[in-house]
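Here's a solo chain for you in structure tokens, the form predicted alone.
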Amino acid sequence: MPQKLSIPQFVVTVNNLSVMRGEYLAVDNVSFKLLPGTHTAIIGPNGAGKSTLIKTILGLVQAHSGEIKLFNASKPFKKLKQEIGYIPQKFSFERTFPLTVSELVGLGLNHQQWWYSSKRKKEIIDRALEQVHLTKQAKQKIGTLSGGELKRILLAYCLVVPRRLLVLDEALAGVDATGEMEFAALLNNLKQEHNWTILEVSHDLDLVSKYCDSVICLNRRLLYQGSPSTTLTSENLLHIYGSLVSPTCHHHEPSRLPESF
């Protein structure tokens, strides 16, 4: 009797996309689909698409037509959340908040979690700031934390609550070269250990290469897709950005975390 082959439970499906910003088409007929357990990086130039692309897979931009399904289910996306860690360029605060590291990291926790003990949640917390090498920085006010710091307890928030998806929109913007290493090397080794999905725009083409499994590469359509060795090529790079000068980090506006990521 033949045996049945398996179908992939894709993590993320989008058939089709297309997103208006205001009159402006910013993402163009886009699809693709992420398996789960690996590490996709979007790249393009400054205007692309890419963050408009990411924030309408959040739900925080509604899409003009096309579809997105995320874990091949049929619930609502506000039941999905909870599911989906997000980590965006700038996370916009005031730096004299007395609001310790602790604290922040405890945001993360959901409501079924804040029923348990005070004792319980700690460890939830202080596990959290454990793996990204922060404990010592527990009783800090965010306000004194460094780029690359904060990133990373940003990082934490996202842990103290099992995810599939985490999501980083040019996470490492403003992280100078020595953070943005620590924090791809960290990153990377806790999505083996969670076998976490990972979605992220970049503009460091050399952590996308030795990173990434694949790469989309956006100029409001789906230029390219594939692994890095097959996308990141000098011609296709001189296609989409219409140079062989390395990308830059571009800017947009700051961002606060949503509601139930």
Second form
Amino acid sequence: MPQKLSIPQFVVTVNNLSVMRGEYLAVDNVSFKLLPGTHTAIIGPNGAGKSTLIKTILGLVQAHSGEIKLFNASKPFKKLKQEIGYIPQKFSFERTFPLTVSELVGLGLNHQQWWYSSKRKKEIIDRALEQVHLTKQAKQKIGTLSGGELKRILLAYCLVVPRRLLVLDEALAGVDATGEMEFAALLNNLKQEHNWTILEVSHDLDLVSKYCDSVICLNRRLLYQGSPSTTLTSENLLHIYGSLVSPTCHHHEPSRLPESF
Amino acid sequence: MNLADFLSLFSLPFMQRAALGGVLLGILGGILGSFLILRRLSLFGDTVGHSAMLGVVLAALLELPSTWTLIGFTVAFGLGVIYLIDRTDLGSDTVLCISLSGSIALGTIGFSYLKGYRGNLLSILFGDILAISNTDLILLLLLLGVTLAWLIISLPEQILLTLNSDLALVKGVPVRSHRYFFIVLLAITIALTIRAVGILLVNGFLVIPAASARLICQQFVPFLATAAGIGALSGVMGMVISGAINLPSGPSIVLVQLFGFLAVALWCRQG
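Got the form predicted alone; any chance of the form predicted together with its partner chain too?
In what comes next, the whole complex appears, and the chain from above leads the way.
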């Protein structure tokens, strides 16, 4: 009897994707697949098309050619979006924007949840804030938060709805080294807890080596793909960046969570 | 003016209509102005307001009903400006400046072609809230109803797209439709406000109550409610002051808004 082969259900399938930004070919014929529960980092020099690639997957930028498939599903893209969490690179707003942390997290609720009773909504929001260890900041205005806290609040925004895919576009840009470590450790814990698939653009090769299962090296074209240990070799980094020195290479302390965790 | 005179003044139907009009315009201006300032579109209100001169001239040249022509014109102009901002690589302030200059130039040239008495057209600069008709009030009530329904249905989406449009798009919020619908509501409000307070003061109705509320509110819904409340209260107080000491009504309302803003700003500074 021939045995049935189990076909893996990919979370993201990108086939021969090319993206134009004006006259410029920003992403050139890129293909890759993401397995459920994996953490993948896209690395590459500035202008390599990393953010463009991520934004195309999210439907924020139009593809020139190629195919993107999410969750192998036939559902309309709009419905699938509910299952995707996104933390943008730039999250700028005026400091006096009249919105509290709780309100921002509550904006992540979906249409059905929005009509829940206030008590039930508060429970969901409080639970999300608890998971990112920012319960005390619930009533604080968002303009008073530090860069690291703001990124954790955006994680809480993603937590109020069950997600399958989390996309981060240089989420740690502008966050200090301690904030980076805290965020990366928290993200890793939440990933295990919720079985998220994570796709992120990162410049921090130390954190990529520590937390990611696979790396996509991009410079408009896909240069290398594989596990951090096989991909982030000196030879490859020289080819990708033109230098042996990584763009951001912190020497972090061994993984240790702050006391508040 | 003694109390009896004052009360008898407010027993007149045109004063009652004006006071109610002031309150409705204040609420609408407060709500829509809140989004206007947070989306950094304050100059947009001014541009559409000033472009109304061209709308009024067109209505006079083509002998069309002024209210409906003004509403149609401001909506078309507002959508056109937003379309240009979306489709060009120029900054929004540049597009707004070009649109403002162009519409005033065309309006002035059109004005020179008008024959006969042109005093009515000049009144568009300063408006006349005492001339608010029952039709205007019905339109304002309808507009307020639609605005509130729009908010009840889509408030979280409106806040999200105001805060970060990429987050809203990823969540599946129809950002473009929401933006254009907001512009339609805003343009109609501007058209109706212009009839009451004129081109020169229309933006005050939109910006000042919202700016005051922004200084004192931490949360979004209280911010909206406070802006609407300040707008409504200014409408009543401005009408009362203008009736009591015989001042022009529209400017009186805007002055009340201004003093309210200054008081709040000083209070916040001390706090």
